[in-house]
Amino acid sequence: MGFKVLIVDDSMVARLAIKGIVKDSVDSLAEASSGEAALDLLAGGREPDLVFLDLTMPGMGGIEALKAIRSGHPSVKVAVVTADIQARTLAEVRACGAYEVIRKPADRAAVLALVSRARGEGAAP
């Protein structure tokens, strides 16, 4: 079955960025624009063992979508990759049962030792 990892994310070129890190320590890769389309995609049966999440995107943001994937899929990690590292913000999103927050530009060392965390090969953040 593998290790699945979803990437969301209305900048291509920030999907692309992540991708390009963690491309080669997963077992199955899918990207979404939106938090609508990662919502479809959960729906649809693709449920991933880590989802990469932006806060900052058209439509639902990454709080929102950050609840419901959390709610609807319980045991799916939530990484939100943010360059807004305020405090609140911080508070905000784990409060919402982020799994852990990245700051952007992410930065390889912390991605891929969150994805070591998130398949239990590591100490829990």
The other form holds:
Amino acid sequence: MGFKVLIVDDSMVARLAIKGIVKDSVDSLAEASSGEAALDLLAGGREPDLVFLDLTMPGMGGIEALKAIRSGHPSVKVAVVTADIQARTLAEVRACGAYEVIRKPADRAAVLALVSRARGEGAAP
Amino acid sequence: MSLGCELSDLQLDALRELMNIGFGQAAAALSEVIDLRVILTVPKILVLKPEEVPAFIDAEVEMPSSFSMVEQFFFGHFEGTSFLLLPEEEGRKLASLFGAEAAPLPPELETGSLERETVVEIGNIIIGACVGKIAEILKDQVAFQAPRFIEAPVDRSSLERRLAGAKDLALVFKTVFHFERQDVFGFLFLVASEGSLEWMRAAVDEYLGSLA
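Alternative state: the form predicted together with its partner chain, after the form predicted on its own:
Entire complex below, previous chain first.
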């Protein structure tokens, strides 16, 4: 069991960035390079505790993936990791049920605090 | 052989991601100016020889190409020239977006002036955000010359003349900006100077190493 994380980003470098930060703080790590691949993993029963989800991806975009995950797997927490920091985008993401928004480039302390909170080890904000 | 071959897929992916972050900054700045949401798409990145750029544009844009263009030089370890090209019609669309939010034009200011000012301002925002963010993440600091508007029509031959002086490769970034009211797209070209390319490769490798 343990705490499972899924990183979804079309950029291998972006996945590496998150992976490098969280690798010692989680028990299991999986990666997907698209929203579709992420949903396939979830449908296959590999349900993580926390998903790091990029917004700007080819094919299924992050918002659509976020909605699908929240709808089909409501217990999964989804942290959106995005370079799109417009107020309207952030409002939409939160309205769609994002657990948290992490601004790219990801800040190590913010990501670790998020993981800690998601694991129930830290105080909720 | 294009020097682009000397950049690995991972290095290109890193540059694409840096550009993505830069455009995110640009979108936030633009959306504040025009009070419209800008929806970003995945930027396309290619590494081309300068003389290959006009053919790339021809392939990407289905029209007799005539552009509004903003040119801006940047200086640092990361050094070169940036060109923001907006198909002429896109420049008008952007001007109308700005104009819709603005007070009525003073009589001495013609519509063409508004278009020019709009394109320069947008060029300044996009170029500054992208180049500045790339430089910042790669631990460099760049200075900018004032942006320069190149009067339309900028056609293929005039673009070829401008790129002819560049000896090395062009990093070609294309992105599409979707505004809430209409689609507007443009091209951003960063032509890195020969001297800065070696630095950039090393800086990207260092950045990648920091992620491990």
